[in-house]
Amino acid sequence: MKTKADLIIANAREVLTCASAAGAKKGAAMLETGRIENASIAIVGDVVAGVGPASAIETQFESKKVVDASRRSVVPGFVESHTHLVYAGNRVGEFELRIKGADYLEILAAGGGILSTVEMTREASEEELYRQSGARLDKLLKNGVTTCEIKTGYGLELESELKMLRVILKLGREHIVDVLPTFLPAHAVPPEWKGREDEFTDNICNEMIPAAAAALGSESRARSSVREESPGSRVSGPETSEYAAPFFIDVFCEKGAFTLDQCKRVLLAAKECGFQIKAHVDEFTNLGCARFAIENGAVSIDHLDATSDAEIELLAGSETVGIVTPTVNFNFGSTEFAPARKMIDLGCAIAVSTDYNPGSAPCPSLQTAMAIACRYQKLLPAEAVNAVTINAAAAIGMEPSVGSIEAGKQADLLILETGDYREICYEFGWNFVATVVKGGKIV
């Protein structure tokens, strides 16, 4: 007797499972996509029940709902591992200044950049911030993102940072995309603390981090309570995505932002409160935070444009995922990019992200990031696909439940307008996603 499935994706020209028994893929393993020709996928509830050759799935499963994916590719739902999409307003004027020749640090020193977004975000109501940010998350979904990390960092004082955190958590409860929150109070030094950077760091450690941990803990307990009352129901995210574990702290270690010593203090204080750590490192200058973050078990280190060979070797020997953000370099008009090719060849686990934000990367398309990474960082299309699926999932601690198409994993997948997945890196400038399946539902 055949097993009844709720949905079958049938007769795809190819399915890329991106499966990995070892979590994030490293080095040569990033070329392995788990490609199956003429394949089908059976979904029961919100999980994958079977994936394999179409003839085998047809023998094992039956369903009243069948989607014919003939002549198309099916890949895991994309995982966006580094975003700042909760903010108010935009920085179109700053875009024009950069065209005229101003660089990022010059704009920041003049009170622009992050600080202009801080001002607009502080002034925005929670409802307006939720509305604007939800529209951006919709764009990511349309471009194939089914799981998304979102950072705070445009409040830079307790109440505004908690306001951002509440918006992120509300998006996680109410939006179809699974949302993972990252607390980023050490993003920039606000004007009212200028000249007192160490005191601001103390404020982050002693006030902001404990308050954020309490808010995230309350959210986790509320979600656990809902699950206990409604066993078997899905509450905005897989069982493994409760906000008690993982939730993250992040820092921006850079000239004009936070020193290595200040970042160490923030990260260690956050670890004591139960946060897992991430770090913006080496975007413009190498201050040594990559080594510290890796040695302290960082889930990811991000940007990596100025990371040294010694730190790359350290990354390769660790479980930390390196996240590169090629859309930032592209947006700045730069031809210098993080050495992702070298990193992969030396055995690092690399993920690709848009770094979606209002200043350095106003880009909601991971497909665009993949296309840039292939051209300028010399990733092959197979490596780029793994970098936005299984490796991106590992970069936010979600690889046990998302990032690949495997039996028992959440049924998040994309049906593409192509029968050759390499086209999503080869032809750029439009969206290849024809259908998004999220948690077993066509959305």
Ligand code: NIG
Contents of the next structure:
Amino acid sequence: MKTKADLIIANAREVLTCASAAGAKKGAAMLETGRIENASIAIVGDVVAGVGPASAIETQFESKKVVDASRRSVVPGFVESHTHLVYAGNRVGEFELRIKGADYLEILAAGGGILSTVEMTREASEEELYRQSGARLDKLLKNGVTTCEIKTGYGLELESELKMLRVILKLGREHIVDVLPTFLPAHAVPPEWKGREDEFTDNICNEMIPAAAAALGSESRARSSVREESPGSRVSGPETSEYAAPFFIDVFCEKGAFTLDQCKRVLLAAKECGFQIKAHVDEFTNLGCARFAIENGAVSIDHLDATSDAEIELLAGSETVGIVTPTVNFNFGSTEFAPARKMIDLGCAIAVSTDYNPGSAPCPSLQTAMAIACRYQKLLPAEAVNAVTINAAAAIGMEPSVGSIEAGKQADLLILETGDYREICYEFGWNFVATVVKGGKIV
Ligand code: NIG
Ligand code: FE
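Hand over the structure of the form predicted in complex with the ligand; the form predicted alone is what we had up.
First the chain shown before, then all remaining chains and molecules of the complex.
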């Protein structure tokens, strides 16, 4: 007797499972895509029940609903591991200033840049912020993103940061894309605290972090009780039976933003409250935060443009994922990029992200980020695919349930308008996503 599946994706020219027995893929393992030619995928509920050669799946499963993918590649739904997509307005004016030669950190020091988005975001109503941000998450979904991390950091005072957090959590509840929240109160020093950075850091540690922890803790409990009430309605793999949504703390360790000492205080205070650590490090200046974050069990360290060889070695020997954001360098018109090739060669696990935000990377396309990573950071398409699936999932602690096409994992996958996945890096500027399957449903 065949097992009844709710959906079968049949006879794909190739399926890239990106399967990994041990979480993020490090070093040479980033070349392994788990490619199966002429393959099918059986889905039961919202979970992958089987993936393998078409003949094997056909013997084992039957379904009333079969999608023919004979000229297509199928890959895991993309995981966007680093965004700032909740904000109001835009920075098109700043874009023009930078074209004429203005510098990103100088604009910030003069009260613009991140701080101009802070002004617009503080002024926006929660509804308006939700509307603008939802439209951006729609763009990511159209470009193949099925799981997305989103940061706060344009409020920079308690009420506005909590407003941003509520918008992120509401997107998580209401949008098709799964959303992981990151609290980033140490993103820039707002005008009212200028010159009193240490006091602002105290305020973050003593007021903002406990308030955010309370908001996130109750959301996480609410999500896990929904899961208990309807077993099997989400991921039912054994690894994910104790579902608790991870949430993160992040800092911007940079000249003109926060010092290493201030970042340490924020990260440790948040760790105490149950946050997992992420950090913007070495985007322009190496202030030493990469080492501190890795040694304190960071789930990811992000940017890594100015990271030292010693820190790269430390990263390679750790469980931390290095997230590179080549769209930022591209957007700055730079030809210098984080040394991702070297990092992979030295054994690191690397994820690629757009860093979708209004200033340094107004880009909702992970396929564009992959195309840039291949050209300027010398990733092969196979490495780029792992960098936006299984490794990106590990960079947000979600690899037990998403990031690869494996029995027991959430059925999040993309049917591409090509039979050769390498084309999504090769022919750039085009969206190759023909169909998104999210939690077993065709979107
Ligand atoms: O990752 N570097 C700090 N934060 C963002 C940029 C945010 C902005 O420019 O609005 C980044 O590049
Ligand atoms: Fe960022």
